[in-house]
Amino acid sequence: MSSILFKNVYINDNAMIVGPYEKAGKLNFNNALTDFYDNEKTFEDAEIKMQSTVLDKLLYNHNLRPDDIDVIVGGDLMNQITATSYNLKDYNIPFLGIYSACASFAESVIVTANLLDTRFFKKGVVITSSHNLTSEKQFRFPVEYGALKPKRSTFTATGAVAALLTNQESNIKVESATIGKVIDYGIKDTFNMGAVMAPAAARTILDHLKDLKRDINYYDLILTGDLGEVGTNILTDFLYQNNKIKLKNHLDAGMQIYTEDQETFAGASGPVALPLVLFNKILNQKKYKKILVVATGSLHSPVMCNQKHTIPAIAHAISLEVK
């Protein structure tokens, strides 16, 4: 059994910042960069600055000092979770760095929720970020090269999100979670992240329902992370063809951020895509009471892909109950 029930864990607040593409998209973000550098010398420094911005805002909003936080859990897409580690070197907060690629937000919530459930920890912060130009440079080609991308590609979102989790009751309860398993369907195409991750999302959804003895209609909404248009179609077909499950109450965060005329291919990707949509759209609508959040991550590296290895993927799920 890979699922966990939590007794007393709540999301109390969040802070976010986005890039210029996200600001010009479908959603209304209050805090956004005017350009990809944000007055820094490199894109990498800009991503580090985004993380410090959201963490500072979260602490300020609750009149907290860094030493009031028992633990911070998070990660990003840069080599050795660089943005998160460099951001936190000045805060003196106990830190657990994690990596599940674009599923890192959900993994951070799962780890933090387990620590809070012990009651030895009272306040925890989860944090993640991605930057379009740092990610493209690392996983494919620097954008400056002008390399063409196929329509099945996704567009890495630029932004950072931090969330405060505590034992103090709020309107958003972290009710349960399912830890994903690594899935590999033999795909080698580094552009087709939706196809890589969709089987992992299906496996985690099925495991969650089986472990907790629930039906797919138990949830008002199933929110996947960044499958995009291609991966969403595969997930829907996969669940119906193999398990006779009709995925009616489903949205993919990757398809909620950009407009069609922004030319962002199959939709948004990156670990920040899911929490941006969850906190900025889904929870603001106040129409969903039971939400299954399924974060998806492609676990490839440039080295292994250049050696012609297939691409493994993972998906982690968290169940939220909203008052």
Second form
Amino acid sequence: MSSILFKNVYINDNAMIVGPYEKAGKLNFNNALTDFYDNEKTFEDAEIKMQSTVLDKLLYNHNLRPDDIDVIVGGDLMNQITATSYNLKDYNIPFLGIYSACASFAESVIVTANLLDTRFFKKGVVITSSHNLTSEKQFRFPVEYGALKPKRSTFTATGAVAALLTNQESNIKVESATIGKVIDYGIKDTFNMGAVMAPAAARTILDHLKDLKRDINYYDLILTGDLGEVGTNILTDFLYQNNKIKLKNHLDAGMQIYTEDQETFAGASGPVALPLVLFNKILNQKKYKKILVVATGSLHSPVMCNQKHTIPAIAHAISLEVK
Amino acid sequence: MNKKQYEKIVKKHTPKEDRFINALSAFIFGGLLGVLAEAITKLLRVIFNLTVLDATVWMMIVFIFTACLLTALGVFDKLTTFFKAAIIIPITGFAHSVTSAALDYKQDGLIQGVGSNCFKMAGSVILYGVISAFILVIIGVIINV
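Taking the form predicted on its own as the starting point, write out the structure of the form predicted together with the partner chain.
Below, the chain from earlier opens the complete complex, with every other chain and molecule after it.
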């Protein structure tokens, strides 16, 4: 059993900021950086600043002080989850740092929802961020090198998202969650993250449906995180060939952010891609009542990839009910 | 589903790269770069009355300087998306890899940052360049004996 039902956990609000590429993309964002530095000296500082901007905004919107928050859970893509840890040194909030790459948002919600369901904690915040150039630097080539990329590669989204979770009823209920398993289907290609993560997404979706005895059509929408175009096609094919499940009501967050002519290849990736699409598009549309959010993360390390190991992946799912 | 079957699915959905067009563009633009280099060398010989060897060295310096400058101005990475291998494989690409790595680590200090990281990508070129030169010289000597 890898699933859990929550009694009363709600997402009350969110705050987000994005980078210049996302602003120029398909969705409308109010708050965006004009360049990758945002008046800071380094890209790393710019990512930390994005996190503090969204956290400040969330606290300000609800007239809260940092002391009012019982726990904050979050992570990012940098080594030692630097952006999150360094941002929170200026706040006085109990912090749990997590890492599951691009699945970090869902993992944060699962951890926070469990703590809130105990009723000992009243208010929790989940936070995550990614920055295209800090992750290029960390996982790939120097920023100015502009290494050529194949069509199957994804583009790390720049942005930060914070969300407030409490026991107070709101329109968005966190109904249940499924904790993912680490899945490795033998892919070594670091450009093909969609292929790495698709089996993990399939595993978590199947586990979720089995644990809670639900059919795939129970959900109005299955929103996967950052599989991109290649990964989405693989997931659809995989579920059909392996389990005879037809994936119909499905959207992938990675494919919702950029336009065709932005040269972002198979789509957006990064831990912020999924919450950006969830909060900015899906929940605003008020079209879907039952949503299964499946955040996928590739757990690769450049060291292990250089040593010719295959790439493991994980996916965590949260089920949201919208009023 | 086993890994073999999965590999088939992955292969089916992974887009193919336009290898032929990429190779053709590298051939044409790389060739044009060669023509430009030849023109610069000729020009240097005529204007400054240099020997072929000296003029070639100065031509390379011009290329290296231009590549570094364009990298620092943030233009070179945009050019690579269009010209691809044509400007990455010649000495311009080598200069670019050193400058871009140095820029990345500028804020990490002169020793731990720029010093230890600027040959991050160019290091392999230097190492295997020296080794292959060494081997080729030995072969050359043997043949000439």
